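Only one chain is given next, in structure tokens, and it is the form predicted alone.
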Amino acid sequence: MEYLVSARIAQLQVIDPGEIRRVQLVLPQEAEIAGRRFPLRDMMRPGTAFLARPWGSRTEKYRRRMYTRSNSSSDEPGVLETFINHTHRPQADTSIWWQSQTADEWKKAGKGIDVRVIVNESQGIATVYENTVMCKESNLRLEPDGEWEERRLVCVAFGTGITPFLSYVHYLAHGKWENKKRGGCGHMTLIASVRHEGQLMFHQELLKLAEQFPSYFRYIPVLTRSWPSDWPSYTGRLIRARVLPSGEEQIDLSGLHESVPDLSHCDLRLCGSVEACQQLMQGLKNENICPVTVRKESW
């Protein structure tokens, strides 16, 4: 049986008008389920997603949707944060609703969004449902503590694909890097590719973390379509593709190599559009570059 708990819409922040919104849902500390009250525990692992039921603007009914979490349960338990973009597809439904005035009205009125939980009757608790409990090539769940520490993660995000990697950063920075343990803290490079500066998420915070933890974290923001004249980081596409007269697609990864010249020694993580992720993987194949591990989520 599927159990749902109403979460309060605490924040609907516009990142890029009509395109990207930051959403925060706050869960109650306990919930009444099947006539019993259960304390609600948030133990989501970085890189996983929760299930919620927002409204659909096109279908005019509640829809079940998975949302990758951008914050960490270790420092913000019970606050489910994510970034939602407008897909602009003909069948778009909930992505339209999240950008609408109706969503703002729900927040103002205190109307909640249902979130799925799992009931553990033997322990007498309910926990937030996660989309996966295992690390696989097709998901971005962070490896268990004791495993990720030896990895050199290179996380490439296209647009709102930064969402799971923000969860990584929050977990690692506030739970691990701040302790400054000798060794066992790994290293993470985050490449965030967006169209223009206004689409960068947590940009200033990420810059500060890179300055605060240079031994553990590197942040590379990339603007692909427009940028200020004094923009200090990378511009243009990291991956360039063109179709040859033969019909074959030629992939140019020189922008990516400039950012990370030793990809074969990294654990590569990708998140974003299917096309961008496929082109990057094809480019690596064409150049016979094999990262230590590769995991990705695309849509």
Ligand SMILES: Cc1cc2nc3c(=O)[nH]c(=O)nc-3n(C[C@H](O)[C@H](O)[C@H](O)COP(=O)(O)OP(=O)(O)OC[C@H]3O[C@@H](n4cnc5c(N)ncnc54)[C@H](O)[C@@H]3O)c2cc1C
Given for the second form:
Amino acid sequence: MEYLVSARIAQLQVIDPGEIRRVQLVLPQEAEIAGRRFPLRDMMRPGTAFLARPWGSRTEKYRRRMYTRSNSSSDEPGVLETFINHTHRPQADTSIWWQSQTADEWKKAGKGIDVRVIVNESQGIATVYENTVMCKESNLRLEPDGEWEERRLVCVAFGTGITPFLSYVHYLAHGKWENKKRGGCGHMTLIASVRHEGQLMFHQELLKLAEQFPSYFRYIPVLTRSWPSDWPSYTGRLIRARVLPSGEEQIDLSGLHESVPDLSHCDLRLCGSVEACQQLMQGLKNENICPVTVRKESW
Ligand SMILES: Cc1cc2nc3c(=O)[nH]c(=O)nc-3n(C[C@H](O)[C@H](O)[C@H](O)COP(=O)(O)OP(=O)(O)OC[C@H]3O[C@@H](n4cnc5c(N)ncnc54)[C@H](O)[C@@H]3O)c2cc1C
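Now show me the form predicted in complex with this ligand; what you just gave was the form predicted alone.
Then the entire complex follows, led off by the chain already shown.
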């Protein structure tokens, strides 16, 4: 049985008009499910996704869609934040709706979005459903506490692929780095690759965190299509692919090597378009570079 609870649309911030929005859905403290009232508990692990039922502009129906959470349940319990981009695929349905004025009207009218929860009868609580409960190569659920501290994470995000890593940063910064956790705080490099400056998500906050915690966190914003003349970080694609006359695809990772010179000693995490993630993996294979661990997720 699938249980759904209506969440209030609290934020629909335009990041790039018609392209990317920051969405916040706020769950009630308790909900009536199957005739009983249950307190709602939010224990989502960073790097996991929740399931919601937004409207599909194309199909004119409610659809079930997964969204990776970008904030942390430990900082903001019950507030499900994510970044949603218009996919521009011919079948695009809900991703267009989120960018539309209709979504703004729903927010204004106080119309909710259903979010999936799991009922635990024995404990008498309902918890927010998470898409994954195990760390695997094909997902980005953060390793359990006591494990991630040993890692040197290099997280490469393409576009809204930054969402799981934003959740890592919020969890690690506010829960661990700020308290200088005993036994180590690991290290995280975040590479955020977007088309132009306006698409950078939480840019100022990430810059500040990198300044505040230089021993634990490095932030590398990359602009691929256009950039201000005085842009202080990287520009152009860090991973370049070109098709040779033979039809073979040649991958050039020199931009990536320049920003992170020792990829073979890191725990590589990738998120974003299938094509970009595949090209990066192929480039590493061609150069015989084997990071300590690799985990990736594409939508
Ligand atoms: C784990 C996970 C996390 C994600 N996190 C994010 C995120 O943080 N931000 C973000 O923007 N997107 C995220 N996505 C993608 C998101 O769920 C949507 O797929 C995306 O927003 C595009 O939605 P869409 O409705 O426009 O198009 P699509 O989801 O591509 O759907 C288009 C059409 O394809 C068909 N279709 C889609 N799925 C199915 C299916 N399973 N079976 C049959 N037909 C189907 C339907 O006819 C639908 O109308 C995530 C996906 C997954 C799996």
